[in-house]
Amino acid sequence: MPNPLPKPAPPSRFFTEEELQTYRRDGVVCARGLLDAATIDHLREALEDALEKLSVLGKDALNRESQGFHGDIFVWKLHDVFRDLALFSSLPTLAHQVLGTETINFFYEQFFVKRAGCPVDTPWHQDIPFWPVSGSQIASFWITLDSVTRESSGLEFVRGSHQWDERYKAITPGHDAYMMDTDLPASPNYADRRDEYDVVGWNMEPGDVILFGPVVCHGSAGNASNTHDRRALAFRYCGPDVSFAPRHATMPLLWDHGLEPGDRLQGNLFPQVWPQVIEEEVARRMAGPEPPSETQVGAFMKHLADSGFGPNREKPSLFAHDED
């Protein structure tokens, strides 16, 4: 008989009920020494391991390596210490805390590295808006695995914007237009309007996470420091509420998923992770790495090459509103 699955394991600590205040209220809050320094080194060493073996994305869509900016997503479906983290850590019993619906589902992971003096920058943006989803029930922690100041493109939102009606734009660093959706507006820059708004930020060590949802108002400038990378990965967990709901321009789904639209996220591709793992969700991730569709992928390079981001130029991070 296999071993059963584990269930999350219990976190060093919880949320405190200041901290989830002052998420209901502000959209993020920052918590400090969430996770333990062993989960940290582990981190390490699987995102030094991912960027040498990127995914299609992490290679013709996310990469900028010229300027010192690497990223990829949905990392959990070939790294086993993503998908470790991502399923049975202590970060679904968190984002139950957080979310407090019966069942919580992940829904996807991504890195992001901006090495010392990178120029890129996070354009301000909101999360959903780059999404093929509908709901509100999104819980994303922001990890950052070194030392990380403003300088060094430490994350900015502007506090209460998650009580926001308004929607902006999907823009990617360079202002490139493959996630632009231009029925929404572009938004300000608001670390030139700090005066107007309430702008927050922290100085975070390993073992910090930001917590906030997916309307908050967010960037981060490029890494300013020239002797420090800044290293960070989201993992992003969702209630029953999320729905599968494509639109054009948005979070490619490399892996095929078989949700029609108004199907709530669950499945192979965004398995239920509480009150624990349904075994035939990941019976086949946890035989090994899952390769995403050739079929899918293929569709996906043409809509880039249509697109006029072909594999012998540098492309724009897509899903650089994640780089966070």
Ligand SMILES: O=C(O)CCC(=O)C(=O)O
Contents of the next structure:
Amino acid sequence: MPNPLPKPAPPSRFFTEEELQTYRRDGVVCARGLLDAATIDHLREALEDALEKLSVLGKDALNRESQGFHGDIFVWKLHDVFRDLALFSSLPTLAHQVLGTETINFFYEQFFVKRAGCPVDTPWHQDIPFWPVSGSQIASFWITLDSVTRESSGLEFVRGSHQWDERYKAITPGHDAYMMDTDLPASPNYADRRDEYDVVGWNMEPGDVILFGPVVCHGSAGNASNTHDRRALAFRYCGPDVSFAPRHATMPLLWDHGLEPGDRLQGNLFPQVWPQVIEEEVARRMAGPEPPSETQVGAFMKHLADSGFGPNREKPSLFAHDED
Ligand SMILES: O=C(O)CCC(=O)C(=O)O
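Show the other one: the form predicted in complex with the named molecule, since we just had the form predicted alone.
Every component of the complex follows; first up is the chain already shown.
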């Protein structure tokens, strides 16, 4: 039976050779006008819907409502526009161009909304310590739905830090303690060390996309604009060298995935997207929204409570400089 699912859409443009060289040299590149206006409009609409219906993780862990910060992850499991963007848009094709591997799987996506005046910074960090995976073939696309400058929370990077051996403690916007690899040292705040390090960021317009790898150090300030929200999303893709490597205090996986430590990321939680989506991996999701597993949610809520972190909490912190 022929596969009825669409193939990944061709991009309105590919990365140029120069952009790819910059990415390899610096660990990050800002590609202007990579996504078309229709995609950005779709995402804006979809994000409003996702904000109305945050997942349990978004609601009870990532949100800082009173400060104007909202986040959520694995949104594609519940919202069809995110699903279609993750699986069938130009992003899988672009991820294939970047990673160059025979197959590409969708890792996950996440959003970071900082309303006008939101003081919540994204502390400097590397992404790999957050994740219960090992491997290097991971590409993140950071997409902004609003014009951003450094002052309105544009993302900044330490150029070349993807080559560093150091690994720093994972840390979320708001410095939450439940998702940190506590064995690692805290990252320096590179925003205060611009003289010593090659810190780079861009004024960006919707359609511009930052491509970056799993190790490069990055962070962003709160949104100092009084008038404009800063709505950003990251879509992440991986190649076959990325495997499941569960560790304490890393990003929770609230859907059953059936993977054992050492297994390549694949299956219903990390479906193949290139050269095409595999019907069996996404059949349930194509049939409708897939809520997370109650068992996994229960275990995560227990972990939150054990970390002293409840839905109506004042958050604990491992960091002396976290002032709530
Ligand atoms: O948008 C932000 O402030 C954080 C983004 C980020 O850290 C990421 O996508 O890895």
